[in-house]
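Here we start with a single chain on its own, the form predicted alone, put down as structure tokens.
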Amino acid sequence: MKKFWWQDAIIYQVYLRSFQDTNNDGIGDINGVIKRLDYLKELGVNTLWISPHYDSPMDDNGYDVRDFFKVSEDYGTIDDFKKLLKEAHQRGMKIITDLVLNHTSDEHPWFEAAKDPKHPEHKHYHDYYIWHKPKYDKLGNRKLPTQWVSWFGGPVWEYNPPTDSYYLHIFSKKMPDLNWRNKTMRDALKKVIQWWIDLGVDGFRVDASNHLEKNWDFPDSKPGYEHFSSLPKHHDYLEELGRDLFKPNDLLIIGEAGGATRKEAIQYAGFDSNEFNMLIQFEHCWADTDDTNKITPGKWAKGPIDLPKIKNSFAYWIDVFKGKGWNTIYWANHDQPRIVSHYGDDKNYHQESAKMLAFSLYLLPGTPIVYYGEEIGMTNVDYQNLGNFRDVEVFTEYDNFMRLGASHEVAMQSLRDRSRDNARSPMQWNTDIYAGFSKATPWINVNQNYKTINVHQQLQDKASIYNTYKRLLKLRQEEQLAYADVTFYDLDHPQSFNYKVSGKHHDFIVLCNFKGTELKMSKELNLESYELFMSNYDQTNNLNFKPYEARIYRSIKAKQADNT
């Protein structure tokens, strides 16, 4: 099998706005990433995924692009970005960026022309977006074209008086959806992509990639997600990009597409696909929702963890891509809670559960993605006031919760548990003011636990979460675990997360107690030819596992031949 450079990648996602501020305006910047390249390389990272860096009004922190060819002034200049590419490449590191294809900002020049019949280029750009004339009731009152619901809550339609029509936005109303059926628009976006390729980027993570096509019959249903998600024709658009741009330039392309079937996953990211190299899906990311909660419903309703769902998801996706494509492993990204708060215990067993989550994930085959701050066990936010939050989604959902009968505190706790701001608080570098992120008040509050959870402290502690990550990532490379075969044990067990993986030099057995109560592992586990290699507790007791205890056993005898 041909090897591709990205199969050996250790990816680290940088949320640019929150990583490191170097000009003391309270906002992370490109120079901040450059400043921390050596830290990342020492951790074991060789590929950085940078969140949107484009010029933007920042309604959705850069996913609302105003100018695809310009770097946001919040983050620096195009020369800063060129320097980042140069400095990273000199260290043998790759840079991939977010590619936002589904929509633009409503302040983008295309939309400014599209919405204004008096604009000299209105006719050219109007069809770059998706429009629908109003409907009217029997009394002549204007009605929405459909009852479709935005991913951020509320209707997907926003009325534009100058054209007497609604434009479609499946996210924020400041992010109008592009019309991918318009070839001229597609060609314009391809020029954008080529421009960044020519600049030297090594790939893209394609945002909201399964939403490019819409049902143009506009049937009326609620919430209507099936009419703007994963429609077959969107593959045509991705295939075109892959054929014309992605494949010829040997790029790493990671697609975001939840809900893909086995067949569709291979269509997206099989070795013979022209679309992506890897797929991000979210099957394991919300395995703790409470369907009986009608006050803060959906992802906002925190419930007990369904561990078999998590394990079966990992096993399923490894099987989907085995020999046919490439698997991707990760716990979370900028849209999910902090993993140690989500599936671990950030109060009573912070260090133990953070390490357990690392043990359970980072020996699995495929390419790993570490989210910034995960390597030191950063936790969910501790904000006490609604005004401390920044995510546009939070305020829409808070209003929804109140309408459904939630108290203020119930709504606030749901936001603290589940909001996207959990994953966006400033990186906790040290115990200085604002956690060493900035010398000015940050754009979003620092989590107050930064004095006990920070990089500086963990660099000094050989047993820290950081050094656990560093050791695991090094082990991945030495044992070539990206290519390993894995066997899961007891997939339907509600508390243990156990598997065996075959490395280049050794086999490993990973045993994890995923929950906060003690557990006795099965006597059927055969550890006779294995020795304890790593553990998150100083003392272990046969098959009796303490809360969140995790161990890695290594085969005593090394392999004689290279099994790759």
Ligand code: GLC
Second form
Amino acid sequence: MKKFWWQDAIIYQVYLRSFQDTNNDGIGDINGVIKRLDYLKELGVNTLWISPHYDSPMDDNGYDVRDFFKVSEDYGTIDDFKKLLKEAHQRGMKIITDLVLNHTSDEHPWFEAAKDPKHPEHKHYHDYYIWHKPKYDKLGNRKLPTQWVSWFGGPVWEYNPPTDSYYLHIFSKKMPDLNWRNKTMRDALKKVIQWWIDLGVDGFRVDASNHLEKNWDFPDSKPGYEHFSSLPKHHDYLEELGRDLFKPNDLLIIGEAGGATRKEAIQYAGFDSNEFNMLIQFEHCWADTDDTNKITPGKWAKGPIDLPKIKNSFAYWIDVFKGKGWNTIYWANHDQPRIVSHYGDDKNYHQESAKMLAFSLYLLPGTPIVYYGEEIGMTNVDYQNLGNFRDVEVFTEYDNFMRLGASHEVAMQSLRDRSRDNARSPMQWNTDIYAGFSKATPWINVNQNYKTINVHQQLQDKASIYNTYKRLLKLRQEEQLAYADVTFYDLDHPQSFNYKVSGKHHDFIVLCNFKGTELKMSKELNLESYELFMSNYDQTNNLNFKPYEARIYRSIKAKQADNT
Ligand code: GLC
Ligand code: CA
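What would the structure be for the form predicted in complex with the named molecule, given that what you showed me was the form predicted alone?
Complete assembly follows, chain above in first position.
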């Protein structure tokens, strides 16, 4: 069954800036990750994905890279990074880093040269980026080349007076997009990748990977995503990286690529693909939007949770990769709100819903990715003023909502519910000042609930969310659930999340009430040869499920030893 080392990976995503500060400047750092390796190992994690650690002006917390070869001074030094690799490897743990290939910072020396005709290397670097001459209306006013909309809201074009042209940025204007059609540029990035491989990283999470190719005819449309996302040619670029760099080095490559079709998914992450080993996609992430809301549109508008959509998405991706490639399972990352606030109930059923979410996900096949703080049920943050937010996307979208006619209150509520800053607050280690994250004021507010929700408390409590995660991750490995066959029950039921998986020693039936009202489970569930194995309530009552109640049943008889 097993073909590659990473099929047994249990990944934990560390948002570096917010995990652990060791030099008390209020910013998480590499030494902080080293300090917590034993904690993570104990939790059952064997692979860390570290969010961008490169030198950066931090417009988008490091996704805007200024120097690919340098560790950000916020986070430490290259020696700290080497030490992290060494300490992790000594514990049998792997380190994968974020790899940002779609854009650089506008402060990257390549862009500094590209934008300035007087720069001695202007000619060489200009074509590393994507430029377009202005258009003019009848009155001679300068117009944007197209109406394409950036992923952070607002236009994708920024005017650069010295060249009298616009550059393209599909994220913030401090993140100009690289021109992947330029082979010299590609070769320069390949040197970057080789450098980190030589240093000893075990793999990469390839950021924004489906955006590398653009439609260079620049047809006008709004928002125009189809002209800068998932264009077929981006596979050629990824294939080139895979062939030359990823595959020969036995790395774990996770590609961030939303919206892949079945065929394309295999192209990205089939066992024989040269591109990635695993894919991060998003169908299950925003299954609760109100599409009629035009004032805070898209993911920003809260609607009822469409549970069938969530379940069908998991079932779909498991099926897509069955026998052909490898699946990932995760609830959320640094780009979504906290899962217990998003799909659970962090006010009335914090523990219950956090555990229910864990039960429903972590027995499914594939490689799990746990987002920092999820294992203790960290929640959204009640940011009071716009000034409490830090994310560049918050500010561009706030302006966008205002343009669309939102009031300040409506805009703020939407940001409080949905912004990425919800999932970026400091890790809650204990009840000390700033939750034990730092002794200095953190770069972003600590969630006020750290006195009740923290690692220290949950380590002592056998029934805590932390200990539930620990048990589930251990169970995954013992039962080799990464390779399990799964059968979903009632995929279209709006309230239950039920499935059966076949482990190495036992079969398991997972039954979850996904909502805050009681639920009677179907009598057709055949639990005769099963016994209750785990539950998120002390008392269980037949097939009557309390709000967010979740149970795992285990087949009573163990399977015959299988020596294959
Ligand atoms: C990815 C990252 C996100 C970042 C964007 C631009 O979507 O996950 O955090 O803002 O790419 O690099
Ligand atoms: Ca620090």
